[in-house]
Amino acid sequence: MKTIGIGVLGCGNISDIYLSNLTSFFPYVTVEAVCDLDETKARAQAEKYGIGKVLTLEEMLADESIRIVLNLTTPKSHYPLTKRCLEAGKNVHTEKPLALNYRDAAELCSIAEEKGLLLGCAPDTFFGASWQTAREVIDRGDIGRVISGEAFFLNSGAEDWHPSPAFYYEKGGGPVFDMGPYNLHNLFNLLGPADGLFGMHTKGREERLITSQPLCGTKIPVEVPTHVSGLIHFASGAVISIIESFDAVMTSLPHIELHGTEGSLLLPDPNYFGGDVLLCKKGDTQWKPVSIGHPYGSNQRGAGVCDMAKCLLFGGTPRASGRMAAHAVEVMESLHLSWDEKRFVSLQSTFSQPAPLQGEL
């Protein structure tokens, strides 16, 4: 089988699941090299996953065996490093978000298109069994035309579990830029692009106390809103309420609900590929489980990278496209801007709704 060479840039916490899947599970890819500012981390991951080369970024960009760079660095590095890789002629798939503002995200898309390169961005959980099942339910018309819905992500923050949580509270962090992409990419897969929104935000505390190791007891400043609410209008006509928060001790809210002219759909946590899909049609009195008829029900992060590799080999547009990710960045930025400027924000960007996944990649 033909494969596409991958170079992994960044060997932090998230790299384990990507390297595990890309070296053993997904076809069409071969991980050629890893790179990290901390060479010790890079060498440890190379040894753990049987990867032959540990390179500097300059060496990775010059390596002709590498056609896709997988950017797993921290959010503030996504734009400059993705830009550098694109300008060096590499296709790029990056962790979310694509950039910290829409201007930079749109620039990355333009560079890729001008150079004839592919650009993709996490999250790719919408490739998962539950989300493809939900897409099939909606496309089949089981709940009619989607009119409204709710999407919620609420917890108490990252300082009690992440070993180095400061970046969650710096510019580019916060609940919207951290977890918002999961809600948005899955909604985009189901409903297509949005065209306008209102947003409001607040901040629970001016500093946070780290209780995880190894920085337990350290206080970190909070630079961003930590509770954001919005009302998003989709081009399809659907109106979706969204809340993203690091200021909730506990919640009983659903992850995502969608309501249509003929029924309602209750969906699982968009941070995951699997979970129950529940349907209640007109005339029913309770939720009923929908049979999950698609692959990828466990943690198959890296599906978007494999999809990009398949596009390079056989043609096509990556489902987790740069334009969809840029649209997510505009939505996230606009949720903050709307409250800052006390106005409705009309969105400028759009994208082509990703094609449903037919079987395995």
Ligand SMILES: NC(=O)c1ccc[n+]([C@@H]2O[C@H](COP(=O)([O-])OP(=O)(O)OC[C@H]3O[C@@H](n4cnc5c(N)ncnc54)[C@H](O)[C@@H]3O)[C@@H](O)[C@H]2O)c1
Given for the second form:
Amino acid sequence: MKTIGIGVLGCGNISDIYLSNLTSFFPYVTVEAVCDLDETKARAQAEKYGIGKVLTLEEMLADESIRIVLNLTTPKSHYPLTKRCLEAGKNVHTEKPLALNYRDAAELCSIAEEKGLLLGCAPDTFFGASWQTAREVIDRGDIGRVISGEAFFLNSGAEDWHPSPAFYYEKGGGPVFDMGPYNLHNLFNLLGPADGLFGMHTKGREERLITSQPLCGTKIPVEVPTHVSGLIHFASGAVISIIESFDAVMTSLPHIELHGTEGSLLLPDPNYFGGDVLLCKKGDTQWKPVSIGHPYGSNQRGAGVCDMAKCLLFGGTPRASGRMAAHAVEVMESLHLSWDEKRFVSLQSTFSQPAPLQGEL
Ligand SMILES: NC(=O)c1ccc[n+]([C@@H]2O[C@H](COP(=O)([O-])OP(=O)(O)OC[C@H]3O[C@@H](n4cnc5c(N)ncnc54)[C@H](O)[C@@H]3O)[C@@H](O)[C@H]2O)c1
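Can I get the form predicted together with this ligand as well, since the one above is the form predicted alone?
Full complex below, order starting with the chain above.
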């Protein structure tokens, strides 16, 4: 089978699941090389996953066997590194967020389009079995026209589990830029683009104490709001309430609920590919499980990269598109801006709703 060469840039915490899936699970991709500022990390991942080359970024950009750079660095490096890769003629799929502000995100999309390159961005959990099933339920009209919904992500932060959690509290981190993309990409897959919003935010603490290893006992400054609430109006007419928070000790809120003229849908955690999809039709009094009729029910991160590789081989637009991710960045930035400027924000950007997945990639 013909494959597309991938160069993985950034060999930290999340690189394991990508490398594991891209070297063993997904077709159409071959991981040619890895790269990290910390060469020991890159060497360790190359050895663990049987990857032939450990390269510097310059070497990766000059390597003709690499068609897609997979950018797994931390958020503030996404824009400069993705830009550099695009300018060197590489297609790029990056971890979220695409950039830290909409101006930069839109610039990346324009560069890719001008150069005829593909740009894609995580999260790709909407390729998952539950999310494709939910899309089918909505497209079939089972809940009618979607009127409203809720999308909630609340926890107490990352300093008790991530080995180097400082980036979660730097500009570009915070609950909206970290977890918002999961809610937003999944909502965008189901409902299409948004067109305006109100936001409000606050910060629980000015400092966080790391309790995970190896930095246990280190204090980190909090540069960003850590609790953000918003009301997002979608172009379809749906109004969605959203909360993204690192300031909740515990929660019993659902992940995502959608309410339509003919029924309600209760959806699983958008950080995952699988989970229960529950439907309550008008006239019923209880949730009923929807049978999951799609592949990819477990952690299949990398699906978006495989989809991009398929587009390079056979044509088409990657479902986890740069334009959709840029729209997510505009929404996330605007949730903050709305409260900073005490106003409703009309959104400028839009995107084409990703095509439903037909079977396996
Ligand atoms: N950790 C998770 O569970 C998780 C889950 C989903 C998504 N993500 C996203 O994945 C991205 C990476 O997260 P992580 O947890 O792996 O972070 P991490 O800090 O563990 O790893 C990032 C790696 O990128 C490398 N790096 C940074 N700048 C670089 C550069 N200029 N050139 C080469 N290498 C560079 C660092 O040395 C580090 O090894 C983030 O955007 C995060 O939001 C993480």
